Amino acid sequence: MNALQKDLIKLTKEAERQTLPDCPWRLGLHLMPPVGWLNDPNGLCFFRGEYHVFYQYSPFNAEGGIKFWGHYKSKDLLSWEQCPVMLYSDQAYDVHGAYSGSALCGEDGLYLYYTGNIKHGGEYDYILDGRENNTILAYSPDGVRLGWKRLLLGYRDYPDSVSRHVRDPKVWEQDGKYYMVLGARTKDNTGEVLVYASEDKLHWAHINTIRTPEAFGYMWECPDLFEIGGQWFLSVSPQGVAEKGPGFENVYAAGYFPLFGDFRGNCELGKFVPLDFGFDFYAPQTFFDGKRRILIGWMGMPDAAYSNPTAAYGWQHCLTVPREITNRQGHLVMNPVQEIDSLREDSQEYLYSGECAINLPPLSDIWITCETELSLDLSGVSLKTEAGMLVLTVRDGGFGRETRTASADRLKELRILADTSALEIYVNGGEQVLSVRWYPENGQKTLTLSGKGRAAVYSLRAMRVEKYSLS
C-alpha cells in the first residue's frame, strides 16, 4: 500500500460516512452507489459461492470524476453486502482512473483485468496522442482484499493501426488457454475489437481483430464475447453509429452481433441488434454462474442530454437488475433472474376492458397480457402501440427524457419492474426491453390501462443491502 492509496482509502471512507439528504428516489430493486457516481458494471462473476458486482465509482462527486472500482457481493442476488473499494487509481499506470474491465475466477483467487487511464496535460487531441490506456491485472486472494497489481499492456503493445483509445478488457478461459477482447478506435475513426491470447494470464499476444466490412461507429466500448446454445455473440457499446431508428435513438447504442466462424481466425459478424430500446442502458457485461448467463448493464447513458435529480441528493445512477439471457433462434432474449420472484409479497389480479386504473405499491412487478391494442400510463410514463411500433413517452419527471420506440408487430404481453425511480419494461417474454429512469413527484403511483386483457400486480419487498464497517 503506497501513500496515495492510504489517502484515497481515507477520503473514500469520509465520503461514505456522510449522511445524505433524505431522497424519495433511493432504489429498492437496483444497486446504486452509496454516495457519489456510478457507471459501468465491472468484474461480474460467481466466485466461491458468491456473486460479485464491481462498478465504476466516483465517491467524491455525484457528477462524476476519478474512477475506482466499487464492490457489492451476494450469495443469492437479493441480499447484498457493500464491500470496500477494490481498485483505486493509485499507481503511475492508472493514476487518472481505474476504468472498466472483467474478472477471471481462479482456484487460487480472483483475477481482475481493467484499463488504467492516463491523460497528460498539454495541447493534445486525446485520440492520437496525450492519452494512455493500459491493460492491468489486479489479483485478490479472496475476492475482497487486493493482493497486487501488474501492468500487462501499454499503448506500444497494441497494433499500430489503433488510436490511444483501447480499453475495457473482457477475459475468459477456453480450451486450456486464456482469451481477452479489447474495445478499440482506429486512427481512421473506426470501431473494432482486438483479440488477445495467453498461456499464463500474464503474457498476451494479439491474434486477431474483429470488425465490420463498413465502419460501424468510431469506437466499440465494453466488448464481451460469449457462446449460448451453440451460437457465439459479440456484445459491444458502439459510439458514433450513423444508423437511426429504434435502438439507435440515444447518443450511443448497446447491442450485439451474432458471430460466425472462429473468433481466433476467420470469422464474420451478422447484423447488429440493440439490447435495449429505452433511455438508460449502456455498457452491459455478462458472466456465467455455472447454470446460466447473466447480464447486468449500467442504467445510465454517457453524454446524454437528460439528467437525474438525485445528483442534488449526493448520488447518481444505478445498475439494471440481473437479467438471464437466452438464445431464442439466434436472437438474445432477456428477463429478470428468477430470484426476483422471491421478493413478491401481496398480489392483485385485474380483468380490464376499456380503461382500468390501478393503484400500485411502492415497488411492484406488473404482468400484463393484451388481447387488443394496448396503451398504458404509469404516473407520467406512457406506452402504446402505434403503426407497428411500441412508443415509450415520458411526460412528467423525465428530466429531458421524451420518446423512444421499439418495433412491435404484435404486442402479446408485458412485464414491468417498477422501482422508486427506475422502470424496466420486458416485451413479449423479453424479446425486447426498454429501460428508463423515472422520477414521479409523489409517492403514489397509478397504472392506467386501456384495451382488453389481464393484469397481475405483485408488491415487492426491497433487496437487503448492508454496509461494511467504516471503522
The other form holds:
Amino acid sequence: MNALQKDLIKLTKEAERQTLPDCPWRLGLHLMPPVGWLNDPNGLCFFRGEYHVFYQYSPFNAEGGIKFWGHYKSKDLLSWEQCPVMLYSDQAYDVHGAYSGSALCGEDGLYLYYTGNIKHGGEYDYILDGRENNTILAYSPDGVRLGWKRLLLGYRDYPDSVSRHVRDPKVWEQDGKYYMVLGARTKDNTGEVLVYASEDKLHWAHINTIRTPEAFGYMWECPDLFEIGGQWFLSVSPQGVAEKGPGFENVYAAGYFPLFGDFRGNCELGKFVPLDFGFDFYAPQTFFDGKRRILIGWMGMPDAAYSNPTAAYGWQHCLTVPREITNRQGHLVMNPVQEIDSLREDSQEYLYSGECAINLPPLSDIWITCETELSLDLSGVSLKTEAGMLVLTVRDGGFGRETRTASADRLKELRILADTSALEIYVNGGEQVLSVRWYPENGQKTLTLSGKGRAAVYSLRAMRVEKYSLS
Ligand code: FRU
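Here we have the form predicted alone; I need the corresponding form predicted together with beta-D-fructofuranose.
What follows is the entire complex, opening with the chain shown before.
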C-alpha cells in the first residue's frame, strides 16, 4: 500500500464517522452517499448471490471533488450494506478521479472496468489536450476487497479521430468473448461510441464505432449496450443535443437508440428516445440479474442551474430505485423492481370524484387510476395534462426546478414513489417516468387529486442500510 492509499483510506473513514447535522431530507427508499457527494451508478451487477451497486463518490465535499467508487451491496435490493470504498484515485494513471465504469462477473472474482482521469495543470482546452482518460481494470476476489488494478488503454490507444474525452467503459461477455463500449467525443465535436473486443479481459482491440448519420450532440457519456426481447438498445447520456421539447429540457439528456444489425459490424441506430422526463436523471446503467434487466440512474444532473438544500447538511444526491426495464414493442418501459412492494406496511383506498385531499405517510407508494382527465398536486409538485402534454410543475420549494413536460396525451394510470426528498413518477405502466428531487416544507405531504377515479396509498418502511465491516 502506498502512502497516498493509506491516507485516503484514513480520511474516508474519518469523513464517514462524522455525524451529519440532523437533516430532514435523508432518504428511506433511495441510496445516497453516507457523506459528501454522489453521482453516476457504477459496476452494477449480481455477483455470487448479491447485488452490488458502486457509485461515483466524493466523501470529502458535498459539492463534488475527487471521485472514488463508493459501494453498497444487498441480497434482496432492500437491506443494504455500506461497504468500504472499492476504488480510490491512488495511482498515477487515475490520480484525478476513478471515473465511471462497469462490472464483469468472473468465476474467480469481480472485474471492474473504469476510467482513470488525469488533468494536467497548464493552459489547455481539456478537450484536445491536457487530459488523459485511461481504461483501467480492477480485480476483486470477493467483490469487497480490492486485489489489483492494471492500466489497459491510454489516450494514445484510442482511434486518432477522438478527442481526449473517451470514458465510462461498459463491459460484458457474449459468445465466449468480451466486449466493451466507451463513450467518446470526436475531434470535430460529435458524440459516438467505440466498440472494443477481447479474448482475455486484458487485451482489447477497437472493432467498430457507432454513431448517428448526423451528429447528435458533442459527447456521449456512460454508454450501455444490451438486448431485451430480441432487440438491441444503445443507451447513452448525450451532451450538446440540439433537440428541444419533452425529454430534452435538462442541461443534458439520457436515453437510448434502438440498434438494428450487429454492433460488431454493420448496424444502424434508430431514433433516440429519452428515458426520463423529470429534472433529475442522468448516467443510467443496466445489468442482468439472471431473470430480468435492472436499470439504476443518478437522480441528479451535471451542471444544472438548480440546487439541493442537502448540500448544507454535508451530502448531496441519490440514485433512483432499481427499475426493471422491459421492451414493449420496441420501446423501453421502466417500473420499480417488485421487491419494493415488500416494504409496504399499511394501505388506504380512496374513491375520488371532484377534489380529494389525502395526508401522506413519510414514505409512500401511491397508485392512481382515473376515468376522467386527472390532475394532482403533491405538496408543491403538480402534474396535469395540457394540450396533449403531461406537465410537471414544481411550484415552490423546488430550489430552482420549475417545469418539465412529457408527451403523454392521456393520464390513465400513475404510480408515485414518494420518498422524503425524491419523487419517482411512473406514468401509464412505466411508459414514461419523471424523476425529481423535491423538498416539501416540514416534511408534511398532502396529495390532492381532481377528476374521478381510484387511489391506493401504501405506506412504506425504509430500506435498511448498515455498515459492513471488513474483518
Ligand atoms: C457522467 C460523468 C462520467 C464520468 C463521471 C465522473 O456524469 O461525467 O462521464 O465518468 O461522471 O464523475
